[in-house]
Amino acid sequence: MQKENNPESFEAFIKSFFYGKRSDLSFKFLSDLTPEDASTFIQNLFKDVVDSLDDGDLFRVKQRMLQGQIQGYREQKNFEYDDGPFHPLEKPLSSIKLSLLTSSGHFLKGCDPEPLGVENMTQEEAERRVFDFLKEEPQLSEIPFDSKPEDLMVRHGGYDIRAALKDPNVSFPYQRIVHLKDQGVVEKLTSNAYSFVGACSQMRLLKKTLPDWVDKFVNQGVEAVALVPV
């Protein structure tokens, strides 16, 4: 006797975009919406797509996705902290030594950090094993500011890297930082910019890893660090 297929509920459908069978990191915010809000979002998105086909203007589609992300992530409290260190600059911005630290998962070709001990891990495996990443201490990758975009690679299980593959500055704006230095906005840069995979053990990051990185920056004479989360 043929088994009857169990139909997938709409709630299961929207949850499947968050590291599920339909993992699409541009739409993982759907899992944070109620089924009613997700239904409204999808209906409006379909309407915007049709209107954009008519007039060729994709801006409304971008805005719809942005509004959905804002709505989905607005209530998240996972990484809110009541207080935090604040140290005002003691010198004008134009006379400081600056570095860059992002959680974008970039690294140089030939310098793969081999996460979880895996050589040449694919983006698909990183997405599939994102919960393994969340148990691990992050690894810091050093990337010279004079690197060419084609020398960079990116892997991260927590966000859609397709735009970053086309232009690393989308999530690792190292060339924009160099431009600011050339304009005199800051006086000097460190030799390297830095990146790590933000999907990692947050307690290890806060309690152990970051203090070590801070010491590293201080020893280089760094006076400020541009932080770029993803």
Contents of the next structure:
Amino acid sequence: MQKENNPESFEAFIKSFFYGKRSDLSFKFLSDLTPEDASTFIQNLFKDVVDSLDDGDLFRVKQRMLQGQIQGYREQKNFEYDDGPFHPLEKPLSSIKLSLLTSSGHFLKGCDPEPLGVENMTQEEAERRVFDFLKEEPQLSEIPFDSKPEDLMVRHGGYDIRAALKDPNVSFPYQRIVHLKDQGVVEKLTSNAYSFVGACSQMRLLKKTLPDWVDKFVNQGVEAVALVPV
Amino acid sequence: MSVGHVARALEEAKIATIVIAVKAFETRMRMMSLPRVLLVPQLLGRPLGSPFDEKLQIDILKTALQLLEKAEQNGIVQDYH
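Same protein, different form: I have the form predicted on its own, so give me the form predicted in complex with its partner chain.
Now the complete complex, all chains and molecules, led by this one.
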């Protein structure tokens, strides 16, 4: 066998999960770990997989991934504010009008926001062009609360959408919100729930987009919004 | 970050918000000084849990709405258990 002249370093290997040749949005956090921590994580994950195969309990695998993701994201710092606005709920929960907004990238079939001007963009292209998304103004998709799950689509270059493809409620829990409204937990919902791709230009979101989005909620008499980042 | 900015803008407009975020986002959420955050021990991309786990999804939302109602000041970050 011919000896490889430039073997890949372990550091390059873990970096490759972050939009590199091994891009995997569930494991992109590996690139934020030190090589030592990544090595320990992978070694422990392998052990957990074997133990879980033995007893059929995948909980320890999930917990290992969870701890890895927490460790990887711990030092990620971007926007920092010393204080923030707070508006108390002024009525009992059972008499409010609620809405839902997520950054999960859901939209209705036939209402594709066509990001970056591309028709029928694939998830693969969204991942490959995620840094282009970060320069763009986000687009808000309106999704009626009575939509059927099979009429929803999802595309987002920043997270692993496989679970959301199976059940939109994992990141866009619109059917569960309807269930709670039907139980009387809240009185009313807006006609639509809302979703956008959170991987977007924060400056454009702050300066250009948000005033219109806020007006949309104010004009509908919304008293509270459940927000889900992904 | 995007949702954090949405939450801050809505609160400025006197609309109360509750953010449901995975535990991995805790640093980001705390640094944005958001009014109310429920941190869930779930994987990235699945903040409401596994597909079709309706019972868990509803319980997370119920807990979030209870936090929405009871919070009396900014900066409440609560873990979901």
